[in-house]
Amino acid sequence: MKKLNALAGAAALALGAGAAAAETWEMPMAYPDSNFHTENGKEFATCVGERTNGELEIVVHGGGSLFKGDEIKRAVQTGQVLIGERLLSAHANEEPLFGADSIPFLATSYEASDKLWQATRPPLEELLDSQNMVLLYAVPWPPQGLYTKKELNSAADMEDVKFRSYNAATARMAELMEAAPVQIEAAELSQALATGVAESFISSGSTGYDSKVWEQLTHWYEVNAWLPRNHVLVNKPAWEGLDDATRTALGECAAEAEARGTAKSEELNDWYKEQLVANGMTVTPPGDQLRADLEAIGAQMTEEWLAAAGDGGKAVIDNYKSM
């Protein structure tokens, strides 16, 4: 009897050395359950777990649940969270370098797009590096189009309609078509536009799939503007501490999360759109005035881009440009 005792009791505390060892990190997200976005966090988290055994778990709170998308960032960066995922083009005001993949109209495709992604990734890692984290992986969204509740057939009509922004090139746009920018997370779209708050906005097929927007809205014009990538980022500390087999196994992972959301984001464009289509609103290429506008618009932002980030910009672009 002494002896199955101590064997017991060796036995808790080996389980009890293993539920020490092991970690959670708590991972936000600013978009529901039901976005791919998160979805794919979920699988993220869950090849974590396997490759490292248990040892590292991650627990996604998407919907803005556990902090809402403009404060993940900085819950990231601080520490308050070890990991989490943002739209790091809504913090270009901070560094221009975050807003490159929302210039309008230089990547429009998910190739270009992944060209650009190649020529911003080093310079971004080391920019976020020196903001105390470490970047992961990150996945582009759907071609952004424009939004609206009346047909538009120039930048004109545009004028004084309440524009949801959530970063600072879908502010500057609102602007230069003399349309009102409202700031309006993610999560709170549904209720700005029952609410008459927002009356347009532009993203892509997915935000206005998961907002059911065609309860409010009945246009929406596939003007491609950019594809915007979320990124998931960690804190650095976190990862410093991390033993080499569980960071390869996070590399891992990571890898085959932006692989597989992005195969996930092109193969649900169109699905989003027939979505659209399906609950009544229109989907359209914009008429040629309207392009004409957006594209002098888009025009103007680059300049405007390239000036603020300086020559680590051009250098971004040029080489872009290259590839």
The other form holds:
Amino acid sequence: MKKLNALAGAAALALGAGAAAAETWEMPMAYPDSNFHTENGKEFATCVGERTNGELEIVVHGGGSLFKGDEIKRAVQTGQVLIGERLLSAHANEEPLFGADSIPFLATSYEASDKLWQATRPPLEELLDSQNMVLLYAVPWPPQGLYTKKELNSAADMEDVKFRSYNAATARMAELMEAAPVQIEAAELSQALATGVAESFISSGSTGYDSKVWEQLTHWYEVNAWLPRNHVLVNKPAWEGLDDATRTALGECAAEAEARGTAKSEELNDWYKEQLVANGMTVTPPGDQLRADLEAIGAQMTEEWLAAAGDGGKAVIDNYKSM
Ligand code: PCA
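Write the structure block of the form predicted in complex with ligand PCA for the protein whose form predicted on its own appears above.
Following is the full complex, with the preceding chain placed first.
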């Protein structure tokens, strides 16, 4: 039903339903309504409504309720919806550049993540343009750590552990630890843990908190592997169909959303950790052997990414390192 409305909206737009008529864009987001990315997206939508005097209304659908995470990029690309949010690193098998934010230990702080984003943004915008999309803003998740239900002394302790992945990098990391990767969207994570389909994963305190992982798991190792981003994307023909004033309003609201969301991510990072501890989890940095093992895996993955991403990828990393 909701999908039909979205399609009707797109069709009305394609028919050029009168310049003065207000437009409504449905905005699928994959993570829970209470998650900071989704709350930020709702504030962004409010901003757009206000700054366009109601000419463009954006309606956020959180929790994967309109499209699931792994469907959102294609939905925006093909105009099934005209805006949506996606963790682009989940599409790194298609284009390595999508995974630039998930190279282990390359950018492990908010400051470094900002720089890496500055270096990634121009070529990423070009890539998205070639796929019929316009990038509006991107917000990092807090740093990624390793969730388990036992103490880990080395990567060898991960052998045969059922490991939930959310993108190519997390799946590769599982392989290199000789764990058993299974790709699962965040919306299905609680259930996967409860039914034993997954028993470990790497993610932020944010997703651990959202999924109440303390019901099954016991440890969170603060590995700080990377800070992956959610990206808000617009269908290119829809963007081109907007008048200048509306585009300016969208651009302003997007810049504000990026700054606000990034600040919120950093501010909540410690809070999430406190919640994990308050619910009985052990939150700790990895020991020396585990860290050394993960760094070796990270070095191999960095080489693999550079080989796959070619000159364009190397330019991004060189540019980042020169900042
Ligand atoms: N949460 C998302 C992606 C990264 C993160 O911190 C997830 O686990 O699906």
